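Only one chain is shown below, in structure tokens, and it's the form predicted on its own.
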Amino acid sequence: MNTKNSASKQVVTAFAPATVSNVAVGFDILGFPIEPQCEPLGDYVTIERDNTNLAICVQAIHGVVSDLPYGPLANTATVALLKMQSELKLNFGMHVTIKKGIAKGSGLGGSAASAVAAVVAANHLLERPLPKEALLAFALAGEVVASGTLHADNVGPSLLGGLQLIHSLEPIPKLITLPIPQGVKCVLVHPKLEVATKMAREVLAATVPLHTYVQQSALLASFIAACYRSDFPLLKSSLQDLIIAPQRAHLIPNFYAVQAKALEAGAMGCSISGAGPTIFSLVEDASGDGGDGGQAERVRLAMVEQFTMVGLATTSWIGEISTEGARVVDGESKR
């Protein structure tokens, strides 16, 4: 049994950040969190030890979202705790406190966020801590709630950080990190409105065409060589998804003019983060702070003025692709 034999109450608080998945070329296999410059972006979870009970129950949701669910069964955080009491058999029960830094959805792995940073949070709880790799399982428990399926291309990044590739997720989950080219910025779109994951999946088509399959096939290789090499070009010429972007563009008004513009600004690539409606860019900008004059700026006031024209506010980000992940914020020392 992992666990403190402690009989007073402990309160970790542990942050997830905001995530990017399929990044283009590669949908549900490809991710990575970014933390703007600017203030963090993701979602904070407090956890209450209470060695009463075994009870696993929100306590509040506030931020940017509040209107999520409580009972342990239908919320991210709970059920990726529940599924970690269980296989580890924790001899005590949590108070779960979520506050919500990324809008629901949004497409930047909301849902992903609360489960890492809740089973993060706990696992500071614990006599013996697992490594970060071992609480993959648990928070993929919460977000198959969200979206009705197995994909880890939000949590996986969110917990670990870096460019992830997801390998595998059975029998147990594996991921490989990816490197990533130096002075690399990624700029971020939000247009207020939502799209459920569920909904998006649903628009879907089941198959695809053998001859896009190859190519899609080839872009995904060719970015991955990219990567490897801190080959710019390659890399632009590879950032193009000819799958899943054509049957949702219509989801985001303004998508390909969005989309045109940021390229013709500088973007190397750009596309639907997530299920969307948030666009991202990645950018070569070796600028220090993405600042005025900077690439990264000039592409993130071209996406958002093509939201504009259609009457969508926005809020928008630049940041770099995070290497760190999910990390406790706040907590008691452990003995």
The other form holds:
There are 2 protein chains.
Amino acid sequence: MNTKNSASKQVVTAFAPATVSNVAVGFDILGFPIEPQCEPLGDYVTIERDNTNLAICVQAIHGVVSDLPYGPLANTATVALLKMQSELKLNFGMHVTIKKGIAKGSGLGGSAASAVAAVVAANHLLERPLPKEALLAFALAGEVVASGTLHADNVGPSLLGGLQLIHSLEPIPKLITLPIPQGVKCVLVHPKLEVATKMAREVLAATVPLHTYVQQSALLASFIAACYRSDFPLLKSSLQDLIIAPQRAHLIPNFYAVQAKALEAGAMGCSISGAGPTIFSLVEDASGDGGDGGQAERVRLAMVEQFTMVGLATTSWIGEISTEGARVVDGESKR
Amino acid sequence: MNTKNSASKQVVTAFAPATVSNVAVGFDILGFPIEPQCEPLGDYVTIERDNTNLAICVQAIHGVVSDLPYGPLANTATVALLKMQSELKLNFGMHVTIKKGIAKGSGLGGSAASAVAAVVAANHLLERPLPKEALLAFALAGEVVASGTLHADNVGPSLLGGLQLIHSLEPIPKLITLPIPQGVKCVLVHPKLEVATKMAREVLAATVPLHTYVQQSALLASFIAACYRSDFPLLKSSLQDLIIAPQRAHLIPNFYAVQAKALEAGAMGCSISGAGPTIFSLVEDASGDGGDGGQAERVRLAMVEQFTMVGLATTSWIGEISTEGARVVDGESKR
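Okay, that one was the form predicted on its own. Can I see the form predicted together with a further copy of the same chain too?
So here's everything in the complex, that chain up top.
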């Protein structure tokens, strides 16, 4: 058994960042976490160890969302912890407090972030914490509860950081960290409406036309090559979603106008983050602050304006692709 | 007009190599030429310039194939030349002799090689030859005649050399040269039967299941990453065709046994070259000669044996992925 012997109360808080998945060209296989300049965007999970029994329960959910399930088999964080407890034969229970920084149904990997933060915090309670990669399967078990399908393109990057390619999930998840060209910024604009991931999956056709598959494959392969070559013109001509976004566009009012204006304002690419409705743009912007003068800020304003025109309030961020991923932010025994 | 002034007879011969297209993970978008150690594998086209009229005609077809169309609008080489003559406003005719080194319906890009060799030879007759990239569109026009579809994954690598990714075809073809990990050898085994490209396309379903599309995308993206990382284990776990090969396997007797034995003998991957029936394997083999002691030779023998068992004679080659592509091998004015 891999647990601390101390009977003393232990409390650990971990943070897991919001993530953009799909990334236009890689449905279910590409994702990255975003690190806004102002303040972190993600979920915090605090775990209090309970040596008196094995129960894992949610004590509180607060922050930008509070109406999430408290049942241990329905909450993504506790499902992940139950899987971890069972697999590692942990001999303690956990009281879980979730502080949501990611809005529900926003397309920013909220369910994944809670599951990831939970397992990272719990890992810190172990005598010998596991490497992050070993936590992936536990967090994935949590993610399945929320989305209904096994996909690691939020969990993977939120946990590990960086632009992650999901090579395979079975028998164990295998991810590849792709290089991120220097000077790429991400703009996120979240219109105030909720898109349920399960519903966004249900609108997808069961098949892809062969011709479209070939075209999208060329774009995906070119995107991967562009990352390795730091080739911005190639990134720009690759970042197109011919398959998924066209089927989900109707779920997001004015999507095509937002996209067109983002590209007009200089974005290399603009598409739906995860299942939406958040829209992301990737922008070549070497300016340090992402402030008024930057290309990213011009793209952000152009996107926000198109949502405003159809009466939708927005929250928006500018940031870099984070290479750090989830981390312990407060724990009794710092590592 | 971009033509030589001399009225003297000019004769140029060009060579274009055989190519492996699709490469398991990149249907219609990936290809490479092979350079066997013993002797070149490809087509030779000799063009004799005729300043007396504009006609483009096939004078002779010999080599491993001779029953190809002589009609200028039916032969891939002359269709390519007609396109070139028309676009560049060439004021001379051409007498074309084709020496086929690539068997018909073998899956080794024979129709592409003839078109490529033709335009490379004709280019050498110009006062100011064009860069190779500018010849792509002409050769493609020829390839369409043979295969019925516009795809550049044979023409591109045969012309330019190297592992080529077809980023896009319109408005002008855009190709990306991918890095080839050092020490990769290619084994080709051609069983003596003919598969017509058009027929091999007709067996393909019009759509791809979404789930399979996602899995194949992960393999393609991983393959591209593996090339840039020179990551042999990743190459091995990426080189799988879940979509096309399963639909064409029945056209090639014992395909699955050939594939299984190749992998057993140490191949990183084994799949159908182009539309088949040639099967290719990629092998990590740093041995200089590809001779008896090498891994590639063991894979070749294992593959040949499985065809022999079902009564099929074979021709086989071991070589490197050629980075050179098509070239003039004999011309009055050497460049």
